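Just one chain is shown here, as structure tokens, and it is the form predicted on its own.
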Amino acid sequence: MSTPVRVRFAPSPTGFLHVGGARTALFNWLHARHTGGTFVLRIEDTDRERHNEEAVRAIYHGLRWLGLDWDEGAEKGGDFGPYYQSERGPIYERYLGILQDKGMIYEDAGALRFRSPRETVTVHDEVCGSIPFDLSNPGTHPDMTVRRPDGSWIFHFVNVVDDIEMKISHVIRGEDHLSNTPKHVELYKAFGVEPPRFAHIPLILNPDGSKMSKRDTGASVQSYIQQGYAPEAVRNYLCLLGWSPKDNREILPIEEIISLFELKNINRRSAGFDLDKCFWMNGQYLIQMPLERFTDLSLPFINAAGINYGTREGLVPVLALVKEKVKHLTDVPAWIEFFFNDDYTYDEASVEKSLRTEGALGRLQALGAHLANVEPWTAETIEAAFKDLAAALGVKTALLVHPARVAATGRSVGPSLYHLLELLGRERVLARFDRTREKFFP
């Protein structure tokens, strides 16, 4: 019988959730979902001086925003807790005692060190292959500290203990941890435990080839939340940083990614981060997503902008009209504000270009009178009325469209004008034309 798949994401809460950490969590989550396994969230907070409770909440929020639900762990509980390392002291004491009884721990200037067997350790990795590490030279590979003089634990020791105790079957983490892995294998052997299967995933690089750090543009998951990215778009993009479906497709539903994801298909080479590509993918997701989902994602930004839209039922048709124009969800309030506020501001450049030109006032007045008789009030009949009046006046339709748009919305760009006017309704459109003429041509 095969061992049940149990994977973990074990971040240190010393800053906001980094794109690299999010990608690591995602690959663990995908492997768990692909195999029907368990995804564990463990908080590695042994470094109390750098511990940041706000960062812990940011980790929870970032994972949930990406849709990476964990099956057990911090905030959820489970059979292998506690899931905060700061609460697992007695467990570490017990495992330290095991090594002490074997004569594998010695004191050095107040610190406790693990006595290396001084062997060549071969790490068998699902992504990188089998790699031998010669640990025989104490000059280049000194005995690792497991406990500092102040009593705090070292990452390598508690990481291995926790993975043993939580029955982790696969350790999927960044390639920067590969050099630590032979030390961990030594500890597993010392405890008489078979190591988990390792999969070290490629580093994420900036466009200039440098390793992406927390300070780089696009590195914080929180920045995508604040800028109004769709979480499914960011998640899809992160899937492609080191993995691909092998058929050149890029936009895939998460269900299909889960079905296709296998550790053996993770790329060996480093992954280049391209914020422009992520931006493009976000736009594609926003265009293609169902209107109900688009509404759900837009509402926090609309509410934050203080737009009094009335009911959701009244809001949805407006969002349907502007949806194809939106590139970030933060754009939504600016696209819809004039729908719900008759006292909107006018863009001065648009006024100069479309209203303060010869004959604009007369054409706008004639258009209002013409639209007053349009029946029924639909985008199709409104468009026909524009074209009929333009023909009667002997002008291009654009000389009616541009003043009408600025008069009705205060700006020169927006969604389909005829559908926009239909949605506003005849009474509001004609009132806006009158208001505009009074404001700029008293």
The other form holds:
Amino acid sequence: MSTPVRVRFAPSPTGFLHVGGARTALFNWLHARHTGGTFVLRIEDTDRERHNEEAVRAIYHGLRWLGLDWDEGAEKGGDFGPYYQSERGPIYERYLGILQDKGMIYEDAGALRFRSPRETVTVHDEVCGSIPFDLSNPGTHPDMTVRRPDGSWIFHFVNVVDDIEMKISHVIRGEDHLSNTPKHVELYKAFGVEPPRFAHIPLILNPDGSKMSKRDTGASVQSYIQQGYAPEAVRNYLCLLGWSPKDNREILPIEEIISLFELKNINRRSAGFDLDKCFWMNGQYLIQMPLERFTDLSLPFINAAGINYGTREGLVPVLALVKEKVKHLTDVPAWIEFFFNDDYTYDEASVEKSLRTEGALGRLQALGAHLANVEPWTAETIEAAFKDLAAALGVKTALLVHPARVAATGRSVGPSLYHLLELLGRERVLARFDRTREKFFP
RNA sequence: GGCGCGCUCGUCUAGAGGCCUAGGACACAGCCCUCUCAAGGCUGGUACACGGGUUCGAAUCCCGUGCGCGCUGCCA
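Next, give the form predicted together with the RNA, keeping in mind that what was shown is the form predicted on its own.
So here's everything in the complex, that chain up top.
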């Protein structure tokens, strides 16, 4: 008979969600979703001192942003609560009593220690295989402390107690815990409980190979939220750190990853975090995602920039135009600003290059006159008008395009000019041409 | 120091004895496309840490060495 799959993510409230932690949560979530199991969120604030609402909220926020919903646990409830260690004192007391009754606990300078049986313990790991650890030498493997003199609990003890109480079937965590695992197994044995299956996943390193920690660039999930990444892109990228579908695909829908994900296919080597690739993947997601989704994700940044776009109906076509240019959602305001502001600013270098050159003013005026007669006003007819005029003037189309773009948008880069002019509308285009002429050639 | 884990292009990876003169992706370079910038397409360079085995044959198995990381806490 197989026990139901129950996995957990058990972060300590440090104030933010680390990408390494996010990836651990992700792998737990994937395993739960793949097997139809339960994903539990437990907060490891071993005591009141560590309990910090704000820090805990940062974790919820990061997980939710990544779409890692938990079935049971903090803020959600369930049959195995409470899900904050700071509230589980009585349970730990009870378990301590079990070991005390068996004579496995002794006092040392006020702290309580667990007396190791001093045997060889073999850890069976889904990712790393079976590894024997010789714990017979007290010099190298001292008896672990389970409770401090002030009554607060030590991680190893409460972690094991909670996993037993919450009926966790698979412990999926960072490889930094692999060497701690034999100690945990000793505890399971002492409680007379079969240990869960373990799966230690490789660590995420900095590009230079050092361990990624708080201050490192890109270490906090929050930074991806702020920099305008799409959550599905970051999540997809994280999936590829230590796992792969093995068929050369990299961008794949989460539903498919869920169906393909197996603990056995997780790599054993640690992975360097490649911000360039994450950035590239974000651009790919942005280009491919539906316009409505793109709009939803862009809105917070547009609002933060204070752009007065009127209605969503008016905004969407503009976003459709610039969508393919965007690599970070934070770039959206800069791409669309000129559209909603007739008093847009001009990029000086672009003005210099495209407008203050021989014949540019004359071409712009001729273009204005030419565009005044285009019917109907569509990207196709506008394009034809540009080409016709260029031919008539005996110049390359580019010599009309560049001045027109700078005149209409203030910049030299942007999406397809013809589509942009169409959307802007003839009146505004011609008015912008006039404004530009008056401003630079009074 | 001890113990553990790891070691394929700069990075993420495919590879589970012959399919590998090692494949894909990011990044990089060049070319093409083109109204700009991107995107896209094409091409190119760069990798099995080292040394011994085992085998007809090893990136793949074994043993050393080296390097990296982790643990070794009354941190989690």
